[in-house]
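One chain follows as structure tokens, the form predicted alone.
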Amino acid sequence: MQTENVPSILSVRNLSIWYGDKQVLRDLSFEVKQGQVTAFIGPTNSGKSTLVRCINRLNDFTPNFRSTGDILFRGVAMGTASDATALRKQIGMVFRKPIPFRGSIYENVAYGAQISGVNASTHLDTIVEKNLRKTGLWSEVENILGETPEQLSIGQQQLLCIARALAVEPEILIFDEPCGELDPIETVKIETLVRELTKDYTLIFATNKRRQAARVSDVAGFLYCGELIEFGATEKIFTNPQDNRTEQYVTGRLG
């Protein structure tokens, strides 16, 4: 996908992350392009998962945690939003191991539309059915609805989650090492759905496995000991790096 002329719409300006003493992240800015899949690369502890907690504000339950420059969402600071859950249902999270709440399969997926108000059960009856769609996960629970996820298999449990996001109709969903526990099988259709979800959806996706960014993703941001070396068409990262880190990394030499 062509990047040009497509809109931003996050910012990321001069950010740098401490946990106490430790900088993590060092100088990053770049920008994320609307209805696109950035996907950010490097090996262990390099940060991926800092940054992306930044995104969404999960950071402000760290202890320690400490930052500087600016994450813009819509070209409004993020440090400035007062209800970071407000801002959490805009900006949705799929983390690498699927935690399904206490509850049934239909209540997991409810419960967003539930705490934003929705309690029509009619109306929660679409919004469950029309996001576990939306993950290919319609037909294998439509009878099993009342049942809890207990039952499910790792993939099916995070395709649940997935779901459960969705419901609350973000505008960028986050996925931070979404096939870590999966195999490959499972893994084949959280790439799919990642490809087929930015008809509707901004996505960005932290992960190590470089083949998997490749698949999956517009843009790539290769991260290294908290520095952001390279950003741009993956294509292009992967096929013409204009640093000798990034070429090392892609090409497995590195990392």
Given for the second form:
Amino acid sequence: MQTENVPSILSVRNLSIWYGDKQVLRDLSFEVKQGQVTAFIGPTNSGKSTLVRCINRLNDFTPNFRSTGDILFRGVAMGTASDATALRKQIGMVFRKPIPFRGSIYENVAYGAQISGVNASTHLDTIVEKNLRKTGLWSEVENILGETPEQLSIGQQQLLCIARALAVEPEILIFDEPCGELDPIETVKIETLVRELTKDYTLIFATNKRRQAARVSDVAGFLYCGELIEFGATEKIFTNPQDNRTEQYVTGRLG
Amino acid sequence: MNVMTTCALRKQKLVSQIITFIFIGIVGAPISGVLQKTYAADTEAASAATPLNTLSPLLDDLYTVLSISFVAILFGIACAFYLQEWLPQTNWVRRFIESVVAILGGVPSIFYGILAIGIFFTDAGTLKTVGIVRGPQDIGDGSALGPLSFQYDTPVFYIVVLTFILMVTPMTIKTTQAALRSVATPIREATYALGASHWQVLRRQVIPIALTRILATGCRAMSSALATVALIFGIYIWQYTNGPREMSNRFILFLSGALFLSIFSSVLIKLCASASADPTHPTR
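Given the form predicted alone above, what does the protein look like in the form predicted in complex with the partner chain?
Expanding to the full complex; the earlier chain stays at the top.
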């Protein structure tokens, strides 16, 4: 896919993050283009989760969290935006573990829409169906909408969480190792879904599986010990890396 | 969080607890001095008067105890919510209140009972005449009049309310905070990530999950309040075996109430433990 001539939706400038005295991210700068999948790869503890949580401003709740630099969403620095909830409605997030809420499958998906202020039940019905269809879960749960999500498999629960995040109608959707707990068949489902969602959403994808990033992403960044070693088109990162460490990582000699 | 900051926080906590302890001592010493003076004055007065059935006006019936402890529990729950959900962990007010709560909540309720006896009763088992004005006919034959009803507009009443708040509130704050903490962080984060406000997270996720535990907390605090009252009656009966018969009835009533509530709260805790026994949501 073309990496040029696409407007950038999110730009990160000189982002550094500390937890207490420990520096987790060092001086990161990159741009996320609209309608693309941006993947962050790197070994465990390299700061991928911290980075994507920062984009959602979830780190606000972490004690001892401190950051410098800017994250600009549509040209507006989000660190200064006082209303983080409005920001999180535009930037959704899917976690490593599926976290279904209390209540039925229907209520889980409707929850996201209800937070944004949709209340009429006819609207909710269409929203729930639309988003469950998007994730491909509709045919499986059509007849058990009123039951609890505990009986679904982990992969189905993860799809449900994606449907719930989509119901808020975000512009960017962040995946923080969404397949960390899934088996290969369910992983394939999620990866296919990610490719389909590119049509409507900008996706940010953190993973420590190199091949997965190669399969799903347009742009990739290699994080190592809190530093962004290399950032560019996925093909280039995986076939012709500029940095020695990136080459070692993608060929499996590092991490 | 790294090791250094944890150590520093622990040190700060210890220091603030020591300061609190000293503070309570400084405030407490003059109070106990005043109490001893009134005690000496009362024993003189009591030797002249006939021991009356004066325990009943202090804690007239179950209803009074329950309503006072209910108010104290509500107050405690409100405090816990404010501390846990709104004040940041590094706030000095929060650290101070948590230190006070840790000290007061750790005191067994029997000490509060003994304290209440020491404060409100003379040696002869009569109520200290702090605020209750009694007519001359009472001194002659108290039993004919029956137990005095609880007087709501006297200073004694407010002191009793304060004692109950002092006893029940720290316990409630401590356990309610634990209940709020038990709501797994991932659930909160997942709700925040959908764009929910703080209040929406509380209303839709935290309160429904923590409610059973908070109810159990309230029951347990009420149970300990009843047990303390039963203890006061028990000591009264033990000292004056020829006292009014209704005292022993009340002792049994309050003790059984306390037993019932404590069993009920254990059942509630068991219930909420089985309801939240979900391997995908480990509590932190």
